[in-house]
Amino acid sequence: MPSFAESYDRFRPRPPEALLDLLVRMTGGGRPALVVDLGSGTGLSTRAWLGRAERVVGAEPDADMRTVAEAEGGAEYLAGDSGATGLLHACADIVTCSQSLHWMEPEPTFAEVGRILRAGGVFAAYDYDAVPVVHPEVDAAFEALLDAAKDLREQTGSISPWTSRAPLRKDEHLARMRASGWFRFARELVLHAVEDGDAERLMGYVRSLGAIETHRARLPLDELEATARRVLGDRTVPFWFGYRARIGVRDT
């Protein structure tokens, strides 16, 4: 059976391509010389601007994570976290968090962030909706499910595989980042990707979630996959994911 890194490696969706090409070009249109991806797990997020700059970098504390990123091979991993990277003073053009902000310290993450950027380069944050819009019966029967695995959070105080921090609030990412006084600017937007899944795509996707994989033994999967197979069948239909980017320019 795959661990569950692999499991996630597998089934979670890729950053949207538009968001990449925006954050080049709003660090002058030119190929990045360095992007460093901060909570990159097993370098879904980091292996994405592989051909896009000439050097990638992965920063993930979880080892598990990051074994199963490295063996992907094509970036660099370390072992820092986001407050710690030990990377060079201004040596990023781009730097970036994928699915990863709502676990980290703020003040620190920033203060690592504002410190590795060059002058002029971009930070983005982004995360995409937990439930995709697949199909109204199926997200709805999502929905119900990721409800279920919240509350027993709340009760238990059981909060991931790899934290017992409670997370964020990921729509104060924004003010957060305007507070810390490392960006000349920032902004939010929101887009979309899709990607082709299946019933067992959404399922695999709904274990790879941290509250969902905690309380697991007390949730009924079995009702959601019972709905989606039922709904889809054997058929392959888009999945669209919604995201949400908070994108900085690093003050000068």
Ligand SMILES: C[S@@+](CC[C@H](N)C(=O)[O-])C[C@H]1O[C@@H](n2cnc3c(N)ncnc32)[C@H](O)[C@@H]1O
Second form
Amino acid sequence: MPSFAESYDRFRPRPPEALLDLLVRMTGGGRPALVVDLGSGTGLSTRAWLGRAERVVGAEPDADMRTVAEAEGGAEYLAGDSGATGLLHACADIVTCSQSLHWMEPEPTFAEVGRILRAGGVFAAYDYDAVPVVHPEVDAAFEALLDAAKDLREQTGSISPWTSRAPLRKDEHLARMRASGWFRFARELVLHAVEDGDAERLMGYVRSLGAIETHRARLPLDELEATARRVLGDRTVPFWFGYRARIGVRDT
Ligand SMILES: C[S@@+](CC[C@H](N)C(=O)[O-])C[C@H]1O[C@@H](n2cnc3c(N)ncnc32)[C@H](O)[C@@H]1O
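Given the form predicted alone above, I would also like to look at the protein as it appears in the form predicted together with the named molecule.
Whole complex next, starting from this chain.
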């Protein structure tokens, strides 16, 4: 039986290439000397930078997630918290938070991002919407499952595999970045990535969502699986993941 971290690594999406290209361009276009990925998890969002930067470092406090990342190799991983990476001042051209900023304490995180980014360096917090576009029937069943998980979370007060507090609202990231005072310019960008998927991937992806994992025994997972198997059969189809990125350029 694969661990949560192994399933996470297998079924979650990779960052859109267009976003990585765009971030490099926003720093001035040269090859980055260092990219730092905060909350690097199993390294999905960190490994994406290999071959695009001289050095790639992930910071991840969860030992299970970090172990999977280290087994894949390629990048360096620190056990650091987003508020204290131990990296040098102004060492990074790009700092990213992929699906992770909502778990972090904003003030120490922005202070650390501001400290390790060089002047003119770029910070990006990016997240995908939980439900990919697969097929209207499948998507509706998926949304119903997430609604049920949300209801259970409200009833039980249970939160997440990673923190003892509720996640922050992602649609407030941009306002918090602007208010932090660390960025001379910050904006939002929407984009998408397309990956191949089938019924098995869909169910693996669903089980890798913290909200589902926490309440697995009490959620109608079988109904979603039956819908996915009936609609998709054995076919592999495109899964469209919608992303929202909040990007800030470090003040000089
Ligand atoms: C949803 S995962 C995202 C992993 C990876 N970035 C990705 O895109 O697949 C969120 C990660 O943030 C990490 N995390 C939570 N709080 C953190 C903090 N204060 N500092 C650094 N990482 C943190 C968690 O341990 C978890 O691995």
